[in-house]
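The form predicted alone is given below as one chain in structure tokens.
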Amino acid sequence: MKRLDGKVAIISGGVQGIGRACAQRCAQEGAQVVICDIQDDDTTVQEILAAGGEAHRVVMDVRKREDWQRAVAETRERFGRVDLLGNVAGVVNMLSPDNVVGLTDEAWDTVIGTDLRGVWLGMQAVIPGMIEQGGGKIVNISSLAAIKGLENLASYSAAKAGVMGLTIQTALEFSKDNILVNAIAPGTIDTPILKDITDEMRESNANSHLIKRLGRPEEIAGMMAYFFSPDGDFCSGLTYPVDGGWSVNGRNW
């Protein structure tokens, strides 16, 4: 028997990067997976189906409440319930200065809307059903940027720190309903979001970790699967760094 047999998981941002790895890992562990993403790309679903898993895709914008409601309704119609939510979808401001003085309204609203509002709306959409069915588990993706100051990441750091606080608050409020809520704070993970950085920046990021390399999406997915599984039944309100030791290394960049 696999650890997530009989569970239904929604994974936002599941088309690429960390979200894709989390969707694949949940399917490998036995869950029926619904991938929610703004990108209209069926690759991850097809890979899961080809491997013998069960998956469905919903094209949506995590910043929109109506999209979340539609995604949850489609999941329940197809699989009957929602047991697990992985809030992975996120963006980084790459188009303008991301410091307090230089940030534009548009850049701030995009990052906060996706990385923080999207997490809130996802939890808001699934929690009532989890209460009705007697419980559930939620894992939100925060970041080391919420724990350590990083240059030119003001909106991203603010959003990810908000995810940490929202995770704690939600865990406190809904523990009585058997809903466990945790977050993961990744270090620098080798995903498509890094495709435009220079080799020098890539090396600098790798050297910020005690383990002198970038993380892999599969390593974040492994921690999500732990929290979702019975092994994580005594964990709630936690933000756990999966960061190659960056949080204790003393270097910011």
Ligand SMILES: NC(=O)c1ccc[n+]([C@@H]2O[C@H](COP(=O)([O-])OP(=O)(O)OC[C@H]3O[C@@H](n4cnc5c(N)ncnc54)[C@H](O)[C@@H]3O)[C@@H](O)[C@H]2O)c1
Given for the second form:
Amino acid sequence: MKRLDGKVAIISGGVQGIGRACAQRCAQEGAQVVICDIQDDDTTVQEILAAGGEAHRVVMDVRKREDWQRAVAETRERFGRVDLLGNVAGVVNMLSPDNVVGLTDEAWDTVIGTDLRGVWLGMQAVIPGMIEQGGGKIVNISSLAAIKGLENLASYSAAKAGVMGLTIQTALEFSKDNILVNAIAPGTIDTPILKDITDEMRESNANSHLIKRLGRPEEIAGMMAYFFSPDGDFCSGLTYPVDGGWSVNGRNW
Ligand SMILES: NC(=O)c1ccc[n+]([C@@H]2O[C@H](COP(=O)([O-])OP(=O)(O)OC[C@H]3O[C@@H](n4cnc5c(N)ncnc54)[C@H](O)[C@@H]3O)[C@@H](O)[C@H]2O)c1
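Having seen the form predicted alone, can you show the form predicted in complex with the ligand?
Below is the whole assembly, all chains and molecules, this chain first.
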């Protein structure tokens, strides 16, 4: 008996990086998985199927309410229910400087729209069905940027701090309905989101962790699986740092 046997999970951002690792881990733990992503890419689904798991995908934009409604409807049609939601899709600002004065409206709206509004819309889409079926679990991806000041990440840290707040509020409202809502605040994880940073920045990020390396996507997926599984049944409203100790590092290097 696997920990997520009989569960149906929606994972946003599941085409690559942390979302892909979360989708694969949920499938390994026995869940039927629906990958929701703006990229029209079948790789994660094929990998899960090849490993003997069950998966489906929906091409959608987490910023759009109608896309979330369609994703939930397709999931129910395919697998009958939604038990678990992993809100992983996210972006960083590549459109302008990400400081309070230099940030453009377009960049602000893109980051807040994806990383915060997208998380809200995902929860809004699944919660009514979870209430009807007697419960569910949600894990949102925040960031260490919500906890610590990090340079040139104004829109991103605002969005990710918003995710922490929204996680608390949703847990407050729905834990009584057996819907448990938690978040994870990763340190710097080695995924395609880092493709534009210099080697120097990679090294400096690695060294900011007490554990002197970048994190692996699988290490975030492991914490998501913990929250989703019965092992996490007494957790709600938490934002748990999986950050190699960066959040307790008094020095930023
Ligand atoms: N990698 C890190 O260091 C790190 C640290 C802290 C938090 N995070 C967060 O973890 C999450 C995953 O990051 P990652 O590093 O795997 O990034 P990534 O860029 O590798 O993957 C992000 C995924 O989200 C999808 N996506 C982006 N915009 C979307 C939209 N509008 N609708 C649907 N899908 C969309 C992308 O297509 C991609 O598959 C993000 O929320 C990110 O902010 C990452």
